[in-house]
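Take a look at this single chain, the form predicted alone, given in structure tokens.
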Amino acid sequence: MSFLIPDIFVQMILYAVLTFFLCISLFVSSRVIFHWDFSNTSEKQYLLEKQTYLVSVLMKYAFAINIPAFLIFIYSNDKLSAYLTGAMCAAGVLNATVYGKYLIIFKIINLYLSAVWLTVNHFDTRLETMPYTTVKFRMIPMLFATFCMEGTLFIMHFASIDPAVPVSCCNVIFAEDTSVLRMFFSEHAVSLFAAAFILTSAAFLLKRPVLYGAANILYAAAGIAVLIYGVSPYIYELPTHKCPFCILQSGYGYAGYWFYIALFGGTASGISAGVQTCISGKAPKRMITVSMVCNCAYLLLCAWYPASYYLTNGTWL
């Protein structure tokens, strides 16, 4: 598939800009990790402080852009499905090569890592002594590696797509519950989601922010599973249709965007709050509250479609 297609070309530019910023950050981070000393009043330390401020601003905007860029990526893949025979939505495009599923996994990982880094940076810049500077700069080499892997997978994926070769539609992809993991999630998605919500709620009520952050990792995984296997058939009103991408289309009122924004907003805030508590020993209460509100909103969204279907038809799918 040609990289001159506007949707792909724009994303390539975003990757190039982000990689450039990360290269600068990687260079500065190596100096910060070994030479940072806020109590030092030397000219070298002063220069290092200015460099860290510059890098923090660059990374803040780069990672902030990366979050909506994920939605743009999904939307673009949905549009690109029109170029591939057999594809109905973004699922067909991502399944067109062996790299697609790894690309979406790395994009999700980097999405959460971006949120965590932005949280640490926010709390660091609010304090006069910048006590978390070395912590956030120690994260940059890992971020550099994961973003480079994502960019490489992006190039390999779209370079390998042949528009003349038919691909599987989402009905085929998500109906193939042959793996042990898929069968497990298919059978126990609702139970796992309920357990994850109870665990996050308990950690919230008991005021255990570290446990709350860990519980949100489970909540994110269980939330995706229940959306695919438990909720999406009620959105489509078809028991065999279990696609997490078609719900992003206009025919379903773009409902998927609300699901994913609520899930990411809740789990990313919760995980970031847990990390922040581990680093500073202080729980960001407002962030935890926002996280719990978003998690409850996601739960209500998941309950709304099955409940409305049952009230209308008097039966479950």
Contents of the next structure:
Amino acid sequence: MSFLIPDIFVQMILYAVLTFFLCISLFVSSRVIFHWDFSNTSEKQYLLEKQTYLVSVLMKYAFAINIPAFLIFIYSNDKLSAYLTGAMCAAGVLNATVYGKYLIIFKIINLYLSAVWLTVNHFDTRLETMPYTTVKFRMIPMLFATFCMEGTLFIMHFASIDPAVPVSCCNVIFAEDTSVLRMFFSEHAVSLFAAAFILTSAAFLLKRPVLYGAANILYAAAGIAVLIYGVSPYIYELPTHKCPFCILQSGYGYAGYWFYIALFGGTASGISAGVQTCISGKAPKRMITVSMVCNCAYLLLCAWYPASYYLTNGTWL
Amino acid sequence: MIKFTSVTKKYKDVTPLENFSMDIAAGETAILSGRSGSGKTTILALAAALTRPTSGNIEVNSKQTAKLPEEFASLFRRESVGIIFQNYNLMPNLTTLDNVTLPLLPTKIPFRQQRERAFALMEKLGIADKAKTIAGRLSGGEQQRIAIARALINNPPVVLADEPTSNLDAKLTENLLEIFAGIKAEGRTLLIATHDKVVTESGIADKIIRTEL
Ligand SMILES: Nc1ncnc2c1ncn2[C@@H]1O[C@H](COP(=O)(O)OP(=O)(O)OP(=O)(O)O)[C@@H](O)[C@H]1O
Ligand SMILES: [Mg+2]
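Let me have the form predicted together with the partner chain next, following on from the form predicted alone.
All chains and molecules follow, beginning with the one already shown.
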């Protein structure tokens, strides 16, 4: 498939910019890791402080752009599904090559890592002693690796899509009997999600920020599972249609975007707050509250579709 | 209160300051004297965190200013230092009152209180009757007193003055020295860069620091 399709081309440019910024920060991060000493007043340290300031600003924008870029990615996959035989939505496009599955996994991982980095950066620049600069720059080599992986997968994926070959549609991909893990998730999605929500709320109410961060990882995973296996059939009003991508289409009022924004907003800020607490020993209270509000919003969104279906039809699917 | 430790400031091809150290205690008045181009203005700019040193440590009002990121530096300037620039740097199209209250613009101090403070200062400096006049139309001496009022409006513990007498005649210089004596009596730390012998020999300084090239 051609890289000149505007949607893919835009993303290639974003990757090029991100890679360029990451190369600069990788270079600076190596110097920070080995030479940073805030109490030093030498010319070298001052120069390094100026460079970290520059790099922080560059990376702040690069990572901040990465978050809406994820929506562009989903949206463009959705659009491309029209060109592939058999694909009904983005799921078919992602499943068209062996790389698609790993691409979306790396995309999600990087999305969360970007959020964590942006949080640490935010708290670092709020204090005049730059206390978390070393931590922030220690994260850069890891981010460099995961973003390179994502970029490579992106290129391999779109290079190896063959529009002539028919692909599976989401009905097949998310069918319940394809693997043990999937069967487990599909059967227990609702109880897993309930457990994750209870754990998250308990950590929130008991003011345990690190536990809260960890619970949010579970909540993110269970949230996706419940959306696919528990909630999406009610959005489609079809018991056999289980797909996390079709809900992003206009036919369903773009409902999926609200789900993903609430889930990502809640869990990313929750996880970032947990990491920030580990680093600084102080919990960012406002961030945790915002996170919990988003998580509750996600729960309500998830409950809304089945509940309204039950109220109008008097039966569950 | 103002402490420089082995401060070096390099520009592209000149190094006006190399390994420069000084220590001015709180409430002290010090004079910076030295030839033109020996780095007096540079020292004041460093003390006000208007620029950063290439190396070395600077402590002003118990704050390490050499490392302050820009957002913190502007906050520091607003709270801790008053600067009287060599050429006053007034807004020529604003009135005297507006010029004087300018540093309070980003603060949350209520407007009425800002005016009260400004009038008290202008009264003290003898420019209260010019409050509504456009600053650009005033005489050099009057403009300078606006600059002084503006430097003092945020009640700074540290006051920096750059060549304050360069545009003044003998009588106005006399006046200015009285104003400085007043600033000193209020317990503020005062650092004056000058090569005017009248100021150096007036006995106002507790300490004279020579900058050599
Ligand atoms: N921003 C700048 N860029 C490059 N060079 C500069 C800059 N600021 C000052 N200099 C140079 O640094 C040297 C010291 O300048 P500075 O203004 O501190 O001297 P000064 O002692 O205040 O002189 P004067 O008594 O004439 O006011 C000069 O050679 C000047 O040209
Ligand atoms: Mg000068």
